[in-house]
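Just one chain is shown here, as structure tokens, and it is the form predicted alone.
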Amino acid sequence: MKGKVTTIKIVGPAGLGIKTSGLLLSHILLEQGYSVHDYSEYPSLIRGGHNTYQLSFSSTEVKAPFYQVNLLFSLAKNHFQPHLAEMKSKSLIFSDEQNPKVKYLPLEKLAKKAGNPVFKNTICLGVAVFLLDLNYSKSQKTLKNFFPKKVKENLKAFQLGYEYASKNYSSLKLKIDRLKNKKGLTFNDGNEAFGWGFLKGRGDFYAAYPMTPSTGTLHFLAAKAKEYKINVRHAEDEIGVANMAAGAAFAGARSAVGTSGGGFALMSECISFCGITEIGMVFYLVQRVGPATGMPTWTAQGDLLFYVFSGHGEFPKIVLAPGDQEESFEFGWKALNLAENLQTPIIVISDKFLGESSKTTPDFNQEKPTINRGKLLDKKIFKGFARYETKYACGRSYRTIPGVKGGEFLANSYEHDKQGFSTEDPQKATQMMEKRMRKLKTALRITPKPQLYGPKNYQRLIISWGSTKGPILEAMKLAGDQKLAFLQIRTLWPLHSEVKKLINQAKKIIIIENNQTSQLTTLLKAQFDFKPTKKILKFNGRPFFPEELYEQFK
């Protein structure tokens, strides 16, 4: 059947290749033509734990994995045990081990024939190839791409899997979509996605301090940091990280930090020097459960307020949440854009699902984004300059950056003049604070729009923000109901005026959030009057799936 979705997961303890074997398999399904969404869940261990990779995928989009398992394989006895509620009646379950609950695959046996124990997961992907009826020769190329060492071995090892399979599963095969490959696509995770918007949007510094979920995108630009003539630096702390960003953005580079939810408290003092030097630079926050340490490789949107919030005193910042890996690129590049235009910090919220999850996209390095760089001037100056001139209706003054004849200013932490110098003068602090704030209203015209997805003339109205995008749209699929729609906020602070309107026009609105106190609800609430008709809530560290949304909507 046309768009039907099918789910592999293979688990076992860290140390195995889960996810490596799980990507491989993924990258094998987008090379002969399907769509492809994945999650994978790991506890903070190297090694032992329980570690899961699962991939959904079809003839058509997939924009999210499903909860519902056909295929599972564990490389390790009983990892199968956790995710029994997972399978369907059909499902089937492949280990090494004799329990009339799974398939006998004899791994260890196997393994030992191709060579090494390690070889369990490249066995696994030739069983699945053969129950997929994929094509075998186009499978093998792709391994021996995505395996430049030891790609005797790993070949060995898939053909193992692939002939018990064939001799052992012929009446297990599934039936699945025939397609042909669909070029120009490519496989990236949210993090990736943002490096890429990064690199197309000509970003010059990058700096971050490790910390998971965001560490993604340090390695993903530091990785192609010579071929873009790029800097990435990764320094002693968060504070370090933040101070030389906020430094280069000064010497006119176009330039982000990334990190999540503790590393930010670190980074809340130089928010706030950005607001009021004037300095554009952006922050890119990949949630995980707090507080404190919290759970370090799970995900949540507990964060929002805290972001919208940051920083002492009151001045413009610009809050935006993708939903998905094209998002996560889109607003990259336009992040980049919004610091230099806006003069201000600009945060972009993720988390460890968008940032840690790959989907089916299409190739962000054929992208050309518009650049823009925003009143600079980068010639002499002949007539007075002043860096922070009040009289534009729109908060943003000119800016100059170090060299330039005629530019010169200062940069001052205190609250300043026109050309930098402290002042305490309370009718020069008055017209400074209204200058930095009239930025707000320009933001509107320039930040992502709300974005609204089924009928026009809805009745129940969902909202949302971030990485539940995807398994709403995908849980509005399986209900087909003809008067429901959902509200995405892609711009979270300013709220553009177009949230209050189209929220009144239903009769009952459902909001969804990874968290426990639904805190789009409270800055809806400080925004105007709104009352929700019913909250669905998750805070165990794991996303929504498509299913369990599907039955709250019923």
Contents of the next structure:
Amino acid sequence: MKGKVTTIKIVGPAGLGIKTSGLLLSHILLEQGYSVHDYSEYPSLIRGGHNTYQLSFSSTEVKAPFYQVNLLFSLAKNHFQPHLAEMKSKSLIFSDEQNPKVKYLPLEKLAKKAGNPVFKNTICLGVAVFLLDLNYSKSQKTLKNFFPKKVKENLKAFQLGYEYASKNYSSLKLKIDRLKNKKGLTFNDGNEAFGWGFLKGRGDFYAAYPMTPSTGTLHFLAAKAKEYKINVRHAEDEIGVANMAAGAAFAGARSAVGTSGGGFALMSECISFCGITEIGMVFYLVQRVGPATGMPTWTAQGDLLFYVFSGHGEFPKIVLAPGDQEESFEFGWKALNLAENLQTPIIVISDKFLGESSKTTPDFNQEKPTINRGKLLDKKIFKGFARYETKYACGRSYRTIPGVKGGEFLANSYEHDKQGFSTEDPQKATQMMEKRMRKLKTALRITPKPQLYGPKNYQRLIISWGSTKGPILEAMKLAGDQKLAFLQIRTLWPLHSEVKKLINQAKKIIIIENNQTSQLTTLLKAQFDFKPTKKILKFNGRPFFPEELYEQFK
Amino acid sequence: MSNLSKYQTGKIPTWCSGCGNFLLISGLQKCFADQNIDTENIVAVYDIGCAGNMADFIHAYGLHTLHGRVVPVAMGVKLYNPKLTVLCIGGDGGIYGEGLNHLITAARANIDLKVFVSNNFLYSLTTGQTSPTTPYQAKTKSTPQGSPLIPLRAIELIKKVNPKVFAKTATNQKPKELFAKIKQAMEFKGFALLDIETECVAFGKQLKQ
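Can you return the structure of this protein in the form predicted in complex with its partner chain rather than the form predicted alone?
What follows is the entire complex, opening with the chain shown before.
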């Protein structure tokens, strides 16, 4: 069947190479032309606990990982137990133990034969490649590229797994979609995708302090800094991070910071500073479960209102939420353009599920986005230049950067006049507040519009934002309902008028969010009269899976 | 003195007469003129406080930041464009209190910033509370029973953090020496911290009681 999705999961304690082998299996599938979406769960520790890596693949695009598992590999005894609910009647569990629920796979013995007990994970790969009937030599080649060290031992383990499976499991082979001569595909998680967007959008200053689940972007950009000749800085704390990036933006950088909710709490005074000084920079915020330290390695959409209303005082702020890895790339470069164009802080919201899950994507390295630097005078000024000129209807005034003769001005955290000098004059203060806020209206013309999926003559409308996009689209495919559509709000602040229009056309409204209080409902209610028929909310650290949403759509 | 005037905005300083900040601004402007630095290549970053209010009086590129945040903002400017002359101007409250972590980091990085601290041993713009450098047991508005903390010795601290940086004390009592030290700091290749001891003419008396 075309479009049939197969899901494989590897589980066990931390430190057994679960994610490594899972990623390798994903790459084996990608290089043989399959579309893959992965998802991994891990506790906030380095050894022990219970880690999982799962991947869903198909011959057509997979937009979300699925809940129901076809093949499960348990790398240690009993680790399959928490996953029994994910099994279908024909699903298979492989583990090195005697139990009626599992197929016995002597991992310990085979790993010893391969030369090292750490190769249990690679043995499972050999078994998987046999059961999926994938190309053996192509798979070997992928493995070689993936493990430049210990190639020999890994190849041996892979072969032992494959041979054991062909002797013992030949009747268990899975029926999957077959592909002909498809070329290899690229694979990126949301954090890497944002990083590519930053690089291709000519971002040249990135600062961060490590905080799960945003750290992937810091690692990605730090590794590319030399090649792209950009500044990537790990600062002393998130306060330093934000202020440093603001200083760089003032000096002319296309600048961004990355963190999660807790780190952004420390940055919120700086976002206000950027608001009044009209310093455009990007805040990439990858949510996890709060409050406080919460569940650091789990997903949530609990910071929406915090981000939209962050910072003391009133100033224009743009909040974008990519729904998948492609949009994480797109909003990465677009946010840099918006920051310079609107000269105000731009927030890009992601979360653990989107930031750390990988998906088949276009090769972002080949993309060439348009660069827009807005009203920048980087060589010389015109007569009568004033940095904070209030006469423009769009709210945007011309800006200079240090080094430009005659363009000297003060970026002032105090309220100021056109030149930037402090003022407490009531008329000037009003003019300046209004000047800045007019940029919000300008933003409506240039920020990503809401996106409608499904029939135009819908009766039921799903409304959501961010990483729920993939699971919703997959669930809609399962439902096949001709009267069900999905409205993805891509710019959460300011809200486009289309949102209201499209909502008003629906008979029934379903809100879907990874939070407890349905923050999107609160946000929409503040704008117009609005009452959702149903709210589907999940706030236990886990993303939505297509199957559970499909059940709710019935 | 036309050379000096190009570094002036024409705004009249709002400091009390006899305030030490007049000497600091003169010393800085004289130094810019002596070294013939173009105004467009200077970025002066100001903290919140009386010293930071210099922002309106120096003609150059400027950033009047949030309280305590001069150093990271200045680091961002300098990292992005190392050709610029980047200065930080603030008081003991912002730079040694709210922003101490940033100061230590900049010293560790030995980044080419010139940090001038107008140290009057008090928070003065907020009308005289205890600061990181207030003497032990000194009575201030926020410590009427006497300051319970021993004062921070910032110059010693920064020298320990990184012996390679410039870290010196000057005093407003000796203007000639102060001007010479401002010049030394500006000419130093690397991170420079000049702590300028000064007496707040409005609220300093309480420290002598």
